[in-house]
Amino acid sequence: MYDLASIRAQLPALASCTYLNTGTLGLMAEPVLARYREALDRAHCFGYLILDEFREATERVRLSLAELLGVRSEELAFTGNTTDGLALVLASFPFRAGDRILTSDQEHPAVLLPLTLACRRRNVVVERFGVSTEKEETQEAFSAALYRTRPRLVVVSHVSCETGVRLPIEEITRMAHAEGACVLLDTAQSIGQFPVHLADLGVDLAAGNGHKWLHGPQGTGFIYIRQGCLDLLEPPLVGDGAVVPPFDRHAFRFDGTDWCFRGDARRFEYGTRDWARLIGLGAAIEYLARLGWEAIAQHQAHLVTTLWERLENHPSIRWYSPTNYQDGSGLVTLGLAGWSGERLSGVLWEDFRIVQRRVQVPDGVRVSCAYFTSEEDLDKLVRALEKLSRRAC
């Protein structure tokens, strides 16, 4: 049974707001906070004593976390969020001048910035495709642009962070692939929401956190790069931990003829890591794993569910995300007539206590549905919004 009560109460925030930001900022449920803060202490009051039990500890949430994506755990290394790990993959791939990049037109700053350092520093060009509610239209979108295009790389967000739309990912690494393209995957707003299998889904690369839908330590992240694509990425950096053999002073070369990157994912893990951060995230994973995954899936479906039927007759309501959850997501965009979404976000805050996050593109506000969130959050968030309705901005 999801037991809905004793979950909130193991969630101090909720006492004070409506807390629908989770494709921001996750909450760490107590449990979970427990663990992350003995780790933290002990870290800091034993120090190298406990380093080697800290490391086979950070092994085991690697091989939970390859478990939780259905791939390997050589195939990933820990960063400190998508951003690391996107930046870190774009800075690694063997660019040419003239190469196209393939990317939508909802990725995340997280996306676009690197994108445009690849612009100017490797001479690549960008192009972009159009994300629609129904999956059918994104999908023809994409493949008008991949033949139109012919790009090198692909890169995609799996859920849209603006909408919610939950991209055909299967569809589309399959039509990349047999054009040549190589597809990375930000996996920001899906994992932790619905079960997602990176090798089911044949992408190449993927970057991901674990302080959204994970409700895991900020600063954790992940990269993952399928085993027949490691050689394809050099790391931009280096350091100990990331080479092998292992630096031997007697041996050191300036030509750097005596190492090579390692032969997994960890070539982009070095020097001294904090292995708290993971210690918690590897606690926030085996608390949702508890609750059930596919039962904190159905649970976010039904809030969506129950709040599109609350609102779909709302005549000054706009619901921007679609409305069949297996195309979309907990992430829902819902703008107001005559609001503007940067003001309707601020007195959603300022009168309602209500956390959300504003769109630009719509022009509207973002609420989570997440795996604490209940029907009466849902209600509150109606209330104001047919009460604002009757408010000129």
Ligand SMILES: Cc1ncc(COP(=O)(O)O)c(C=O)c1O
Contents of the next structure:
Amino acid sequence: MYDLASIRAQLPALASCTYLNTGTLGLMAEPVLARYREALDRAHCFGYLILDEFREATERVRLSLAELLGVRSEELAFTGNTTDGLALVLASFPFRAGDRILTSDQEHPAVLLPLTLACRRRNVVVERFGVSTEKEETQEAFSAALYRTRPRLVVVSHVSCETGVRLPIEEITRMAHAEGACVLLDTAQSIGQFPVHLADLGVDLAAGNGHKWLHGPQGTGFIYIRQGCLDLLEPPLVGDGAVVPPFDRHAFRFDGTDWCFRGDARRFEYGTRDWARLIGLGAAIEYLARLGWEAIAQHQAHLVTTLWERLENHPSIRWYSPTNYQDGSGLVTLGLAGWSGERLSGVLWEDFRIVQRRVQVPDGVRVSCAYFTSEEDLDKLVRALEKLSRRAC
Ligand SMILES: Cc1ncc(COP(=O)(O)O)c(C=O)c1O
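Having looked at the form predicted on its own, could you now put up the form predicted in complex with the ligand?
Below, the chain from earlier opens the complete complex, with every other chain and molecule after it.
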């Protein structure tokens, strides 16, 4: 039973604002925060004495994340966020000069910046295809770009941070593989919104975070490396923990010939970790799993439909996202005639205490319908937009 009143009672932040910005940062529920704080306190009190206990707890988190993503735990490495993960994978990919990379026209800087570095340092060429709110159009644009550019790697978001469009990843991966290209998926905006099974999607590589739709601690993220791709990627950095056998600092050769990277994704992890954060992430996954991933997706789908029904006939509203949840997500980008996104975003916060985020292209604001969002939250947004549509910008 999806009991929204008790869900909201565990989120004290909701008392002071209308929170529609999970696409930037999720909200940690009280029971999750309590587990995170407890782990942090224990780490500070007992430190070294409980390292083994914390390591084991972290491995359990890896298992539950693997179950959530439909992959093997050996295929996951923890990172600090999605940006970390994408940068690491792109720095590890064995590009040759002249290789082509295909990406979309709605990517986050977390994808774009490492791609510019790959162009500068490794002489690759990046091409883009257009994402549309119509799935078939996106598929056609991708297919045309794929055959035109013959990329070695495709890098795409699962859900666009600009419009909330859900890209047809299964189809994209099938087409890319048929042409011999690997697929790296940015799941920053999808995991936790609706069930995501990376193995079923067929992608080779992925990165994501724990602080948005999983509503876990900031500073948590992961990379997924499909077993068959592991040897393709050589980490750009190394440290204790990433190699086998354990590095013996009293007997080793500086030519690096007496160690090798671990045979699983943990080759990307080294040094002391923030175990407490990862324990917090595990608590967040458990908390949402108890509510039910399907129930969360259905709740969000209902909210997006409700918002669309409330706004579709409003002459001043510009709706830039898919109206069908299956092709979109809980992220909705809206514009108001005569208002810039920047100004609208500022006034929604200053005058109405509605937390959302400005989008530059398309020019508007992005609202997030999350597992805790209520119809009353949407009413407040709709009333604010109606009021503003009558006010000079
Ligand atoms: C699509 C997309 N990719 C990557 C990122 C960066 O994520 P992180 O904050 O986990 O580094 C974001 C953040 O908003 C995003 O929306």
